[in-house]
Every structure is written in structure tokens, then in C-alpha cells.
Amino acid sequence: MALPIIAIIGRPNVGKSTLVNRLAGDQTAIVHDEPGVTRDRTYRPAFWNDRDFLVVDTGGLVFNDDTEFLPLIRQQALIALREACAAIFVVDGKTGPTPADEEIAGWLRQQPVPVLLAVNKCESPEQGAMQASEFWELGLGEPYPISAIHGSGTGEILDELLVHIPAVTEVEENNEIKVAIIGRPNVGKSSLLNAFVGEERAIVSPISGTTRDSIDTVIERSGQTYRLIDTAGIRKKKHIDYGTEFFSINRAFKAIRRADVVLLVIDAEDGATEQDQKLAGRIIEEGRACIIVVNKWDAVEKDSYTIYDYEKTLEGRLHFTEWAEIIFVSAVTGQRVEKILELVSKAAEAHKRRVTTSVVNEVLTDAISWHSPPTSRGGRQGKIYYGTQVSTQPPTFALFVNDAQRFNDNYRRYIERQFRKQLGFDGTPIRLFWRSKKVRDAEIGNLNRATRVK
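Structural coordinates of the indicated chain alone, per the form predicted in complex with ligand GDP:
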């Protein structure tokens, strides 16, 4: 499996090799010879959190000087960039932006890969931020103050970098949204399936690695493909005469595991039952996006029930999925059935969404200024250094704090509510991990950030 490649780019002497050494530690280099390219590129394996990648130093990229090697170096950089999923542009914080930096930045802005701007040689936390801020003018977004020699600030830039590094499982991702239709028997799952498929020919496709018994139906709406998972389980259930209930719940669990978005179908006349709560619990455990589909809305006496009242009751019973949208439909009349797919697309998007580290920290800064972290009996206060999104599906955040135990459930829920309020994420569960972190001198960059956060 090919690993994602990160290109390190910059003028000579800004500290690219030092940064590569810092990122790759002492892992040995892989040297690639390529005919026609004089300076071999060196790929160094590196990892951050749970992601592996290769860093490639592109040599000094200089545009102005007309020495004979420079076109070659530039060609090197071009090749590296073509195969890279992201680049780190290293500049020298001690010298400030130079004309060559501007020229390279101008060129980088036209490349199709995301570029992060590392302002190196920023050892001093106070001066570092100032030195870095001078580089906003390069038009490459937030400049990250780092010291490749000391290692400060590199964690933050790596956190941001992860956003652009595809996890190995995500590499083969396509745009299809996998949808599981689950619910108790007789709530209307197969009617709903028929309503989706309608007159159009259902494209039924067996999936490799599963039994023939498991069949998906693929439908399309305005260019978006939806794979309805294990529709055989929905269609065939009438013929299963042994242990239907047991069988279907396990089947439902399997479908949930394969899905991006789960439609939890509820019978409007029955409301949410204990089994529905159990299914909802499983959806959360698996970290899937979810839409609560209240079916047979046509059969409900509207005088006694308004949607509003109904929603309140339902939210009470399924309070742990308060982030899930609720939609009232009729599979039989077709009322609002198409709207379900719109909600599915929205939820799938939220499920996959990435938020930059700077936005996460803006939200944290704001949340903390309204409501400061709890203080322990000993009088020591909880401190949040910074947070970052570590993965998607579901969106997962790590919050680095002085002592995770100081953050009680109340405060954790408060932060989660703020995340949702400020960032959205409708339709998907989100996860927050609270990590205690010892701050050493080497990570003074984070402390620096923390004083801003506090």
C-alpha cells in the first residue's frame, strides 16, 4: 500500500533537512533513483498519531538565481509535489519574508495540493508568534511558528497536516453513501425501500466478502449514489420462519457496521420502543450518522398529535440521539420520502467533515471564556492547551489538557454542546477525547497557544 507523501519545500538553509530529521526521527531513509533526475529524492517514513506517511525533502527551491542546478531542483520539487498529498513550505522566521519566499509562495498557491506554512527558527515563544505573523502576507493561510531544532510547534503543524493525509482505508473511498434501513419488524422498511426504488430499475449488486444472502440496492438522485445496505434482509424477512427477532437484530447490527448513515425507522403509531433505544445505542457505539424516520405518519390522527408534541415525546425517549434529525414520512403515500435522501446527504457530509485546528481552538477559546474549566478541591485549575480533530466518521477530537480528571462530565458535556453549537455536525455523533499532557520546555509553543486559549 503506497503511503501518502508530504513534500518539504523552501529556500536553502531555512531548516528543511532539520525538520525532516525531526519528523522522521531516526527511521532510515528510502532513496529513490529515477532516471533523468540528478539529485535523488529521499523518502523518510514518519508517523503522527495513528497515521503513517513519507516525508520528502525537495532540496532548496530557488527561482531568482540563475545557476545551472536550480532548474533541476525546481523540477525535483515539481515531481515531489505531483505525488504529494500536502506540502510544508518552510521559511526562516529570523530573516522574515524574502523576495524568494514570495516567489515560491506565488508558485505554490497555483499547485493543486494543500500547503502548510512553517515558520522555522522560532525558538522564543513570545517572539515566535510575532515572527510568524509577518508571513501572513504570503497568502498561504496561517503561519505556524516552529523550531525544527527544538521540536516546538511541530505537533500543531502535524495535527493540521493529518487533515490532508488520507487514512489508508480512506484512500479507496468513493462518493457513494452507504445507508442502512433498520427498525423493528413491520415498521415499514420494505415499503420504504420500494418507495425509494419506485419505478426505476433497482440495481442489485452482491458485495464481495459477504454471503450471497446479503444484497445491496443502489439508487441515484441528482448525481449522488446511495447504496442501500443489505436490502435482502429487508425483502426476504417474510420467508424466515425461525427466530425472526433474533435474526433481524443481528442482521441490523451488521448493517449498521457497514453503513455511513443509518435510517432508524419507527412506527408512528407505536412511538419509540425499548428495541428502538437499543438500536439507537448501537448506532452511537458504532459512531454512525443517523436519521430517525417516523413512518406511517398518514395513519396518525393529526388532531391529537402535532409533529411538535410528537417530536418532544420522541426526543425524550431517544434523548441520547438528540443530534439526529427526525423526519415524519409515509412510505405508502410517498410523503416526504425523497426528503429523507436529502437529510442522508447532509448527515453523511457532517459525518466526514474536517475542521481545522485553528477553528477548533477558536471554539475552545470562546467556550472557556464563557465558562472556565473546573478547579479541583486542592485549588488547581483544569487547563485546556489546545484541541484538534484527529479523525472523521465520526468526527473525533482530541483535547490536550493538564489533567483530564479535573474535567467532570458536566464540563465535558458543556464543551461538546459548544462544539455542536458553533460547528454544526447535525446528524452525526461526535467524540471528544480528553488527554492529559505534560508540557515540557520543548512544547513551549503549545503553552504559548494555551495562554491565548485561557
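Next, report the structure of the form predicted alone; the form predicted in complex with ligand GDP has already been given.
Shown next is a single chain and nothing more.
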């Protein structure tokens, strides 16, 4: 059963994101002293007493200005209200009621959703009630003085909110696959998210930096649940100033870390750039499964050889991700978009696959029979005694050998290729740790000596 949704509404810089962080019990929503930091609607799980719900942060509402993203922000807030079972209208107790607050209040009175009025920035218990009393004139019922930054007063408004939050008794097994959508600015990440969802889930604009928060969206296909995480476009480090973009990119890197599979979105017209190479390196460093999504394929002039030539060039630029599947799509037309989720499921399965020790050693025996380990100039040959899988996500193997230094990079890559070929680890990095027998014997000796000392 889907969790009930509470929408947080208000004009810019009244502390909506701070309140979302307070209710959700984390610091996920970006908080910065700059209007318009939040643009898309972002969902966070929260609970109070015996009720679980989602709290949705929205962009600051401005009705008398249609420049830049403001009409799109209003559209996102309206969608949030349509989904919500209740809303919290946040105002600034320090500034008092403003014409913008009155305009939003008039708009909210026309909506079918119950609205609670939270007067934020009432840090002083003595002055808080007086500050809040000024907002009776908005005609939305009792104003609750709160301090989102300190948490005072939030319990009272949550107690009142419980009346509107239905209890959720059915608990579903969490088998979702977390999918982070990563890429440079303007490669079509938000358009791809909207194509999956079938609605304007995220604001799409040719202006760089439109997406700022990491946006979680849950969808289902053929009984499988996917949590899609849209992220801010990641520019080169030297172009990033401290502020909103800095926090946005940190969110994007955290999204890679918490994902099962990462979609690395590349602009088909630009090809794989140096920044794309760095992002691919970051994905490997975090040990995440990966699908390379070449977007805007509809904008490329093609003949019967184009896709093969493009794929060959791409593999050359991203040779260290040769294990990742490549798919050519158009988020605008929907071409092959649904196919991405099939590849995601396959990569997620490989990412968490565990192989028995007997199977690992069968693969090693077969690989050694076809290509023996290298021999040193002194005639000493490398020997692989046995291997075993030590962890998953990504699949990680320990290979116990006589001397790890006798195995050059070419042979190590050969063994990795055999693991992939025989065990089907497509779409995920795998890690091989080569453990020398002399190192292992030394470790045992140290352990024995430590035991004798005790």
C-alpha cells in the first residue's frame, strides 16, 4: 500500500526544506540562503506516533512572475497537492504576513486538501504566539508557531496532522531496485525520468542546473519496483562554486553510493567527454552496477553503420567500463526507454549474485588449462591454489596464489574476463583480490605469536 503524502507549500525562503528535514529526521533536502533552491518536488519518508507517511518538499511559490522556472514550480506544487492527503502551508513569523502569503492562502482555500498553517522562525517561546497570531487573517484556521531549525512546535502540528493521515497496516516486502540517473548538465536526465513515469515528475529546461535536489520516484514494471533517483548535472570541479551547486553535486555522489544500478546518461550529439570518463570512474570506485544510456539518439543523422561506429568509439573512450551494457534511446520520443529497465534488472541481479566456491574453482581450473599463469625470468611460475567469493554488491573474489607479484595485469584481466564469460557478470564491476601464500603464512604466524603472548 502506498504511504500517505503530506505536501509542504509556501513562498521562497520561509524554511520549507528545513521543516522537511526536521520531519524526515535527516538533512537530505538542500537548505541554502538563496531563493529558488528547491524546484522539483522531493519525497522523504517520515513518521509520527504510529503513522508512516511521505513528506514532499516543493519549490517556493510565486504567482505574479512567470520568468525562468516559476510557472514550472507552480505546476510541481499543484501535482504535489493533488497527491496529498493534507498540506502544511509554511510562512515566516519574522516578516509577518506578506501579499505573497495572502495570494498563496487564497489559492490553497480553493484546493480540496486540508491545510495546516505553520508559522516558522518562531524561536522565542514568548514572542512566538504573538508572531503567529498575525496570520489569523489568512483565513486558514489556527496558526501554529514552530521553529523548524530547533524543532519546537513541530510536535503540536504533527499531532493535529494525524487526523488527516490514514493508518497503513499492510507492509510490503521491500524488493525495489535503486537506480541513480547520473550525467553532465543537459544530457536529458530529467526527461528520462519523466519518460519512465509518464508525467512531468521533474522540471525540464535547457538552462543548466535546473535539477538541484536528488529526486526519488518509485515506479513498478511487471511486479518489480524501481526507485529512480534523478540528480543534478555534474560539471567539472573547477567550474563549481560553493553554494547550491556544491550541495547538489554532493547529493548526486551520495545517490551513486546508495544505488544498486547507475544509469550514466551521455548526450549522443556530444559523445563521451572527459567528464563522462570521470563519472564512470566514480561509479566503478563506488562498486555500482552501470548501464550506459546514450540519449538524444533521435537527433543523430544515421545510416546502417552509425550505431556500430558510435558504439566502437564509445567503448574506446570508456574502455574501463567494457562490462557495462550500452543502450541508445530518446527520452523525448520514448524510443527504447522501457528496455532500460530490463537491463537494470539484469545488472542488479548480477550485482548481488553469489557463486559457490566449487563453481569458482571450476572456472579457475578451466581458465588455467587454456592459459597457464606467467613464468618469471628465473623460471618460477605463478600458481593459483583456489578462489572463493567473499562478498557481493559488487561481486568480490579472493584468489589465493603462491606470489601475487608473478601475475601481471594482462593475466589478471584474462581471469576477470573468464569470470564474466563463465558466470555472466554483465553490467556490474567485479573485484579480484590476489592473496600471496607468503603474506597469508605471515598473517598466521602473527596470529600464533599473539596467541602465545596471551
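Everything numeric here is computed off the predicted structure, so don't read it as measured data. Positions refer to the first chain, counted from 1. Take the two forms, find the largest set of C-alpha atoms that superpose within 1.5 Å, and that set is the rigid core.
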Quiz item: Core-aligned, is the CA shift for residue 146 between these two forms 2 angstroms or more?
Solution: yes
Quiz item: Has the Cα of residue 267 moved 2 Å or more between these two forms, judged after a core fit?
Solution: no
